[in-house]
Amino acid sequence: MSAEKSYDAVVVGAGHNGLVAAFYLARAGLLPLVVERRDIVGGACVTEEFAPGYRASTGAYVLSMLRPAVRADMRLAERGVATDDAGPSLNMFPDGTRLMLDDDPVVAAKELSRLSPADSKALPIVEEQLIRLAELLVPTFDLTAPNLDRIRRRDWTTLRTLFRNGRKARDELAEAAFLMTTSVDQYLAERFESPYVRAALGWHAINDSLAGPSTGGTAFVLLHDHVSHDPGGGMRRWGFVRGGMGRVTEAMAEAAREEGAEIRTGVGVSKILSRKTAEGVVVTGVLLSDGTQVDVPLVLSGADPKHTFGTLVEADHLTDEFRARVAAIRCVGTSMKINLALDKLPRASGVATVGDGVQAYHRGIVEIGPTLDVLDLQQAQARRGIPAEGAHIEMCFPTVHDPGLAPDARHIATVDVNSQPYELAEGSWDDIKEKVADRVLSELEGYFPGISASVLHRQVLSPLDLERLFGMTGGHALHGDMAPDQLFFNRPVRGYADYRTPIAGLYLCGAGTHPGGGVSGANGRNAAREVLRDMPRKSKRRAR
């Protein structure tokens, strides 16, 4: 059965970058057809009723990447799009120690010194050694990366600009070489002496990957993670957006329609159609899950390049060289989700409490875990495929910020732990998660004394559930490892970092590609961009 209305692209997915991508062809004149398996929007940006009343952003839970070009071209904000900015980042060790991170470097030093007057006097230092390092990388983000194997007369644009920020930077040539290459645990053991601070600083770079804070390159998660959204804005910059993550793709969604892109949903890609030429392999079309055929030039995915090229492309149309490559993809989720639904808001033990009301941790993240060496051991036993026990926790409470995601006078808190690996040494997720939660909730409770007696309602997603709910391969929410021979012209494998694709017409447009995972809508209208440069401009035009 083949579609009834003439499109001039495909667009696999309503992911943010999905729908960025969307928006920005039709802006250009393209009729692009957006096509989402699930019911809603959003891809992993989204909010859903995980119990009666109770609503939480199941998949990304802060926004702090969103590119600024992104959020005034869509008009984000006009659109109801609001963020509240999230208060400081409370560190809570085994033992005891407590420290809490503020956005102001001032006060986070002040913290600091309780702890260690050196790392007090560091901390400064550092960090405005990693804004003028995002400072050279940042603006890269906008760009296409270049293909190192073929460099073409567009890519000069992106290395111009490494060189010109590079010479702007030359003194920190060294540092950024360094802090490309180091692990997280070399790189913060040179400036910090205090294993609490090095802890609370670095702990991100087990994020959403097998490997441990002892592992080179795993120190550039610092710069990503603090600075690269905003480097003018300082560290640990995190937003809550009012409604939740799906306000976010629900305006994207309504500018992409209001610009002449069609969404539809509830029904998935099934096969990316394409045929071999004199010329090599060119895309066809689409084949939709209710078998419906849509005959296209152009198709944009914003799944991962594995399930891609693993599972939508023809196998015999991509060469073996490239299917190693992306076989090769470290793409292995390492995190479970669970959100709770509260009768009251948790107290947090040692610490001080002011007031009987909400407190200034209750407004941002806290971070529960060990010290850097233990999540080394933890990391290892996850690549075992053993879910580590004592794991580092991420939590949050979103209905501080808004109120409306629950009932009246109750609360919801977002749950992230680490070290929980999507592969199983033995048994299985489906049958473990249960047991796994209970236990992260019994280790919760000696931070948050009472916590579990006040949930009411709970949902567990294990790293299984993450890849079935989003269709992430291996649960991997950033669609590979943020690690530097995974990033720039490496992204998402060597040869293939400009958005294109083996088979002409094919695009990439997700999280696998540059810059990478997050909420930045970066990856979407880059891609677009490339897509528009490779139409003839006769080509183009307005369908309404």
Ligand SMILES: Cc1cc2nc3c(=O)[nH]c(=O)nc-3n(C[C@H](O)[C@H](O)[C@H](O)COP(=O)(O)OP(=O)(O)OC[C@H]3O[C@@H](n4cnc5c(N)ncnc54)[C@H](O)[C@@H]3O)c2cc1C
Given for the second form:
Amino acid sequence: MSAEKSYDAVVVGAGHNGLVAAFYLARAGLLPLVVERRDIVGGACVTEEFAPGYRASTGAYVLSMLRPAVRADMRLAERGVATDDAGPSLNMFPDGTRLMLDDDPVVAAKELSRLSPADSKALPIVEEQLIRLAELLVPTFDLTAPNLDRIRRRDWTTLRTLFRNGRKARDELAEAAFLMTTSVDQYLAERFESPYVRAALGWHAINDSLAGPSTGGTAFVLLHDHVSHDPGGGMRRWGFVRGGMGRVTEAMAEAAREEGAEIRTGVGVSKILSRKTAEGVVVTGVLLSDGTQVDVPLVLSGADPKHTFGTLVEADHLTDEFRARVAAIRCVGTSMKINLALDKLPRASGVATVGDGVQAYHRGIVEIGPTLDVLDLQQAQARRGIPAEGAHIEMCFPTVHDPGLAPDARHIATVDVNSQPYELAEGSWDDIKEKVADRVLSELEGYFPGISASVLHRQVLSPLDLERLFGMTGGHALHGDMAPDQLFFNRPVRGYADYRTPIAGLYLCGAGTHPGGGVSGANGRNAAREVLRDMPRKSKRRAR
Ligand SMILES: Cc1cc2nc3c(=O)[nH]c(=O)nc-3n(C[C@H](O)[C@H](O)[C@H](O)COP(=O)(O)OP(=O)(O)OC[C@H]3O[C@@H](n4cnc5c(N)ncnc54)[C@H](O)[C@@H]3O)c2cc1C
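Structure of the form predicted in complex with the named molecule, please, following the form predicted on its own?
Next comes the full complex, and the chain you just saw is listed first.
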């Protein structure tokens, strides 16, 4: 064991939240060490070369959730992080129905009138209501969620915000309560008559979980996932980052380093060390995969809760009740990611072509999938461990926004396939993933004729590969389902929503905490604030 420099804190994982947490700790005068098992920083927010000359965002591919304070404090724009707004989303159905949904509700409503005049009228009203409710919810993302079993004085800020927002929304409280608890199927069925409109609006509510659209709690995701996090931003305002999502985390790492944080890549944390004292269990440091022991009084884990408490922490330093709660977190991923290198942009069938260049849908997100009743059956099948055929697919062409991601005049497409369960009833993902990818490509052929012949290279990432690549338990993109029973007071588990853990000095700072997954940086920022709150004032700005 080698002697180690003295750090104030270790951050487990250089995912974007770990980097954000390290930045704020360093800015407050601490010396944090970020330890990342991969050779690159960024976690699931990275750009990687998947074939010679072709680079893709292998995890997250669009940015919309980044909190304004994080963007400003880390000076991400000055560091070159720039986004290009996504174009309209093209929704494609197996029976040939096509529906182009623009960001602008007026344009979208006009398009909807082809399918249903009633739905066309309903859309702007529903969207306005969702935006209003989301704008009340979003400020809570920057606050620490209280533990309802022991509310402290400082929790009143959060509770007051909730109360104030509740009063602002008092005319809509009944609607908000319904939205928080009902299924996406029921919520949309009350508002829209066309099964295509319901599907186009409801596919996302599944959100990498095993829930079906008929599962209670899924409607809430409409609020969380579909509404822009910029006030007044409207529906689905996604941005493609120039240079890929990795630009965001490279800039975050630069900001953290500039403040004095150290980042070590290519070495994992094998154990979070702790000891029992008369007052309870306290953290004492970490053991790295190269055998180095780093003694520190503070550890922040950006790894998911199941990995943190199931693998890294000494099992007998946790109570049975706590371990049972963590073990029961729903964290089974259902997405498969396929990155394609293409010799040209494929043309969508059944959509009028304008000129011979880039079409509007190439700039946006293409959604392909079945109606919600079929999706419900597919998700039921996924719960039984059977990957669904004809599943919901989300496809983008990032080279339309940044040609630099591929060699001259070539393109990449990122393809997310849902209802592909991490846990299989039979066989292993390593054996079936290429066959599943072949099937997905032949399905895509029906929507983009000739796409298979255009594929020069492909990278297939099964849920098992996502687990291996990003170190996410169950390959779950969000470190656990985003359902009301696993959010806010309940995330990661009841009693520990405030980033603290049963071990003194050990905090969580990743997507498994409030406000959940997505590239927001809120979790890392909030966690760092709680760490600093717990520190005696004089030790925050120690001389170095
Ligand atoms: C395929 C896919 C598509 C997605 N699409 C989007 C999208 O378009 N937009 C969006 O906003 N979000 C998207 N997400 C979700 C988003 O990427 C994640 O929720 C977010 O990146 C989580 O960030 P994090 O920092 O909390 O955790 P992570 O990014 O998971 O980072 C955790 C880090 O900890 C490291 N680590 C784990 N264990 C250890 C250990 N023992 N020692 C050292 N290091 C360790 C990991 O290697 C990783 O780098 C997607 C995710 C995936 C997988």
